[in-house]
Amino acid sequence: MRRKLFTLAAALVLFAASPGLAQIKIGVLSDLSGPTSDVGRPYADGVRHCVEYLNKQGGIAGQRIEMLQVDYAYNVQQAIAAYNRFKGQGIVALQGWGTADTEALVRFVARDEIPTYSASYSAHLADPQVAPFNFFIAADYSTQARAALQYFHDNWTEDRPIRLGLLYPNHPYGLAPIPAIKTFAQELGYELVAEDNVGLGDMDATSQLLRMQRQRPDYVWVGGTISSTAVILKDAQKVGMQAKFITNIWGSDEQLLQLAGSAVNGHYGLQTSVVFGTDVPGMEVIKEMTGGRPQMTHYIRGFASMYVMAESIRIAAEKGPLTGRAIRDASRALRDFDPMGLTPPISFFEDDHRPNMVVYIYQLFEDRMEMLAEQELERRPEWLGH
């Protein structure tokens, strides 16, 4: 099975390089075939679209970009393989995937320094003391929670604490941002008042949600995937819940909205990029790229993740020799850099890889995502990495 995946990997190596022509590598770490595929499949497509869109534009520093691209299938060892024979293949830059590979590669792209942008968005990720190599374009899982627990704090009327609860999986991505959510939960004066878990492969959570409706919450944070999210939503409306649920980046997007159906409408979602057809130059070309098909926003993102890390190699080259220390360090000299409208501006700096604090709430409907707010947050150090 493991030589047949090699056998797959191999074959998915794109774009060739021409004899004679200077070529930029970059290895692309992608989930087509594993468990995150149904989200791992629009991101890498983003990332590819972009490759070409730059290279019709005459590539990086008159350079084409080859990418390398393996289908690692959410498998950690896999990852660590295809990463070591991208290294041999002389990449100077990787885009990543996934929590788990992407953490198990952090000090092996550290020692070799070559710079990497995931998307997982974990909070320690963005400190250089723990990750010198690594970054991402979207606001931390962390600070997105953070982001929502301030703007319904902001606008809520009533003469009461908001009364919160908690659904998500025991599982390290789930587990990530519960400590910021209650940390912040509790200086922003909200009731904490459930806390259960729903598995990313659960079929259904009509206990867990008659439990949480006991306890009257006005929101609840769920913490899961698309699949979970669905079944969560379906049996709270089942069950007749009249909380308001607020789904992270990983757990919202189009998918969730024919998943769900009716169940979806009126609750909440975030979002660190715009959504198909939103006006802002980057759409543009996404529609030339795709010949107009809708696409979800983990393309945007992974687009935008490429195009970030693009402009960073095109300051570097533009310096001298192309090195992933250079790369890197033009990558913390970015301020304000907008990746043509998709995402909010992104700066990176020596001793902070937060890419911003700013955070899209999107209210949910089965035939749309409505754009509801952009939350920014102060920079605080001490949210740094967690």
Given for the second form:
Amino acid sequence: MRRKLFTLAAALVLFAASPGLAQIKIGVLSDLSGPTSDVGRPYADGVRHCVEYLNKQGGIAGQRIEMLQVDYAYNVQQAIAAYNRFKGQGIVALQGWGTADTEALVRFVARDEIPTYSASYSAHLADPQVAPFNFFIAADYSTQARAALQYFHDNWTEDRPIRLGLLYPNHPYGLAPIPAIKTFAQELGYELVAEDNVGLGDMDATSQLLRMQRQRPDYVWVGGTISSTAVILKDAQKVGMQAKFITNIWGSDEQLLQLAGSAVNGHYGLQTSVVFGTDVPGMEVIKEMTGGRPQMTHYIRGFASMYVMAESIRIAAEKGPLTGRAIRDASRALRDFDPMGLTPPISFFEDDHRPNMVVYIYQLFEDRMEMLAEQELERRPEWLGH
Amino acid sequence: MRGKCGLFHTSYASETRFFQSGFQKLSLGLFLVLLLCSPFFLSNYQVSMLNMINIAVIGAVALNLLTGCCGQISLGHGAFIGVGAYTTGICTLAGWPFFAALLFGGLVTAVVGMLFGIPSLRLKGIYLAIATLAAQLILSYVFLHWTSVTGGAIGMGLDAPVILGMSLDNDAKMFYLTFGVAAASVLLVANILRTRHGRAFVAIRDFHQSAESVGINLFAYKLQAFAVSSFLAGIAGGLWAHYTMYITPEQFDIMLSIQYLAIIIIGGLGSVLGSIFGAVFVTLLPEFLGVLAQWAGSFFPNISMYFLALREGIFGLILVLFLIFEPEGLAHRWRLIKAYWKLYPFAH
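Given the form predicted alone, corresponding form predicted together with the partner chain:
Next comes the full complex, and the chain you just saw is listed first.
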């Protein structure tokens, strides 16, 4: 009995004295039950699996990562409360999620110097003047749209301007890239022939598509999320539209292929990461973490976001005390950092938080997404924040 | 020591007194002192929760005055809060002193509220609800599309309020501002209810034809209710804008309106105290459920993900249970608890 007690005590002492106990706390805001949970869940899984993977590798600079997760259900009040709780628990960095919470926290994280990596790719969040502690690992919404316009412009063979239509929800997320699209389309010589709204929850887009069809666009930008995009593609097939649709990042994923079925064939989807199964080193890790189960692109972006943040934390930890400012500076020092091939290389600068200017253009089919091109734009200063 | 047993009023003035006994005054006084000292012993997170409760209290007493007391159901409250937030924000960005901007935000919201209150003369019940829903939709559209003023989809960044040269740049400092304004709002609404106007509101709620037959000008009083309610909603919005320091149209959507309706239903329609209880309950419940989820997660790590997602469902269930078993809200339960202790240990 005494021996058992002694062993137990010794184990406890060793456990308490173990250097492995030192932990780096990061907060993770997830939407697991709110209106964006269909894509929020895979993204959160990606973040979680990346933390588990890094911990398996020995953590960051010898310290384990402790992930404090809160499901804020896409509610700003709950996001602020969760953030304050995280702060009290001593987080050094935050993995955020949507536009509503990321923007509500912009000033908080700047004041408290807590670097935040989110999945809201609004262009203004890439401007350090507005959001000095905010980062994301994908080209912003405006850059994504510009890249698509550039790609279709470069591959246009007919001797007339491209006729462009715009379909987007009357919603902050849908509206965000519209001014950039209009300006750049004009610059490239596109002809904007039609513009209409399809709401995020709309179940029918026939009337909008019939109106648009009369203007005979060659390409139509679709700026919604999966459900509205599926509705648009199916209705377009129904009314026999010839135009090719360009679905943006939250409107084209594996769910869309299922929801839209054959209506998706031949249209285009924008991505800022590879899709599951692509032959890159990171995919081996993801397969190992998920037991080989196919994952959505949102999962891969979640994984990559955490991976890039971890790299910044690692650099900061190696340089000295781990503070929010040190992590921010380390992020800003990243140059062409490759997150195991999962996304294009990432660089942040002191005056420019755009991670890169690269967008993957995929062609969609009901059983697969095929990468067509890796479109890169120049890093124009006048585009920063817009 | 003499205690009061039952209530015995010999004048209207004594009946409308806020405090029926010295004990009430003393306990409220102690509670207020405790609240005022709370930033010294509560954590930053807990103080931030108090700030959100204070702002919710202002919005809730405002809606309760309109819906609970005057019977004018409103589904546009979230948008009215947004009008206050944007107006105050625009004024402070233009260099106005904070309180002037806050008051102006309240006034502009009052005017907007009155404008959307005009149909209330002809409409009531669910028809008025739809008319106010239109207010919500129209105002949301304005927030999103009047880009030159509101910043549109990008939103608007603001600074922490500056009062007499002091920046309220942390939760503890902000607490005194939100608490002061919340206390003033509660006092204002409680006093309005004791006046001729407050009684007219209640008469309109109970039966508009009877109210009209005793000489109440329905249109004027309904508009007054919209004006006061919207004014306070604007104040709540102004505080919210400067508390979060970043406002976007998404923050003031229909969900916010529904949340405030839930607050006053849970708290108790037509009760000032109920508005406070409702605000506390609705603000703290998700936090409590979150803590519960974390606690459960420490025992069953794999279950926590599912439990987190269940949380919203549990929240909805609690709302439904409230409607079934406590339709008069927490204020009614509070009255029962007080009555129980007044007679304790003799139940009958």
